[in-house]
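Consider the single chain below, provided in structure tokens and representing the form predicted on its own.
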Amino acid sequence: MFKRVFILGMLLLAGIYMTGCGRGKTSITLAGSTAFQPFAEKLAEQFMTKNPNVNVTVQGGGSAVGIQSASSGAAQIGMADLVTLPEEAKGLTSTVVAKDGIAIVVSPKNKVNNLTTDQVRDIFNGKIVNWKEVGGDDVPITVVSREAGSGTRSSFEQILTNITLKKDALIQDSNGTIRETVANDANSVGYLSHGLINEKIKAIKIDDVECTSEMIIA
């Protein structure tokens, strides 16, 4: 993890907070960041337990969808994991609800355990194309990335700087699919929210800094 730079503010971008219909249940829709979605779903469950007359629906789609949905009224709350908000979010009220780190992840079968910031940049730019160039096996590197409009990708590129994603990178539409793709390909590398790391993948050190909750909140 990049200790100084891969700290994200998970933002809830709120338009109209609740909508109701007569005497029925009040409905709230959240949409956006797939990194924050699992946590939003847990919060929604707890909220509905305490407030049985409220129905909360949580949808993904990415940070761009979260901003668009809150702006248009399609969702009452938009979720975005971004370092800075884009111009189109200026009309929304934002609240930071959590901090997160972006982890660089590989398969547990990959023997590489540490990369420098420059090496990460060169891998995703396509300048480093074989794991042997960074101390790994003599096999091609499969780069896995989020789609354009993803808050995780936007933050990754903004903070790392000078990133022009290689053209043959595999594009995935959520942090979860990034995780599964990397878990099933021993030669791949991707990035995702620290909160979604599990035993299927390995978070590698960046500049000798380990990706941990303690480093994120430090």
The other form holds:
Amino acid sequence: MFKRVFILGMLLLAGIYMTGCGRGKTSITLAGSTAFQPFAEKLAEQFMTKNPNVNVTVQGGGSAVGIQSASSGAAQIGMADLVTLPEEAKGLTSTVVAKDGIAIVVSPKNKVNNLTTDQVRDIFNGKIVNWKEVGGDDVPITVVSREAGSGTRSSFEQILTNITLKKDALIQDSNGTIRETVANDANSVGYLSHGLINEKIKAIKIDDVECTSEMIIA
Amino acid sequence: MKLVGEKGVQRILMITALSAISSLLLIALFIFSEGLPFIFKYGAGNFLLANEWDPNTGHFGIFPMIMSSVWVTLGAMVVGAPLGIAGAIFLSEYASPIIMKIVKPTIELLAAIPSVVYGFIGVMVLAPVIRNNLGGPGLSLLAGCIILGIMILPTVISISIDSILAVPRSYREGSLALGATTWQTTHMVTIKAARSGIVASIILGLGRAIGETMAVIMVAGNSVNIPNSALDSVRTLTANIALEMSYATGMHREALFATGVILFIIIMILNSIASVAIRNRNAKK
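In place of the form predicted on its own, the structure of the form predicted in complex with its partner chain is requested.
Shown next: the complete complex, the earlier chain at its head.
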């Protein structure tokens, strides 16, 4: 299990403006990380019931878009799920609002339950290509990854360090499709946000550490 | 009461017609103005012929994607063209009018199925079949070819049928009168006369296959890779744009627009060839 944090890049009160047609209603726009979007939407609903004269809009777009739109002023709050913020976010005030774990997941049919960090790196680098090398059946490993630019992928690569994703890894463009691909293919391995693990896939222990909410907070 | 006169109707229709053309022009202008500066800055050779695509380290070579698009499209043709042409010949030359009336609209219904549904069936049914019987990850070039081959069937069949039916009845009668069988007439006379229309149908099918995005993203696996076998995972030009657009900034974003430029040029060439072929058919009549 690997940890990462959700960071909200904020442009504080100065950025909150009055909309022309809102009849005096204050409007706040949040944009960015799709991983944090569902939580932000829940928070926005709560906030709006308590503050009926404020209108909160939550948009997705990805971590890069979040930072970009907070910098440009298109959104008052940008959301990013990254281990460290990039250069562009220097001028923004950042607040950590949540922590998340990235879990390495395989099909429940897979016999492997534990991998070391080095083994995970070698699998995604393409040095380990068969499950028997890490204690599984004699079948080739299908590596499933996110697309370049994804917050989950860049966090994953930052945590593992020295990773050059192997050329023939399958690429899926969301946590949900990673889950479906891994659930359908008994030989595959992927990574996704801890909150999206369900009974169709199995999260494996990394260096004997299990992926649970307690461990992410610790 | 007359709201608009004859002249007014003409003007309104003209504006409507022009809006379609102007949107095409706007799209072309936008893609080229966003993508061309990148191609000049990065170098057309580097962009088109380099093998490495890694936006994080500033490598933007789309050669693997061009090859993947070519292979997926050719594969779709191998699956779709024979099926489509055979279907068109059967329906126009052999089938009774009642069967034609039932089957042709059914085939055209295939075109109305959203591509995401084809992709879903590919992921859920086709990929596991390929993985369990042939090996590899299942999400592969082969899966892409089969799904696209089915998706282009309506295009190939309906245009082929139209061009076969456009062959004058006298050609067939002449051939039959000389003692030729139906099959001899079909492949020696009718198909030859309808050839340019059939070619056009295949080229329009090509255009559809190369431009298809959603279904390909779902079934082809999307790794940036020149395929060594049909079981390898591939990423097409369209998939590259759709996958990375939401995250891309700066050079990366420009590179995706440049990918769009290449795609736009390829599709323009294909469509021009198709319209020339169709014009030839009309000229012969």
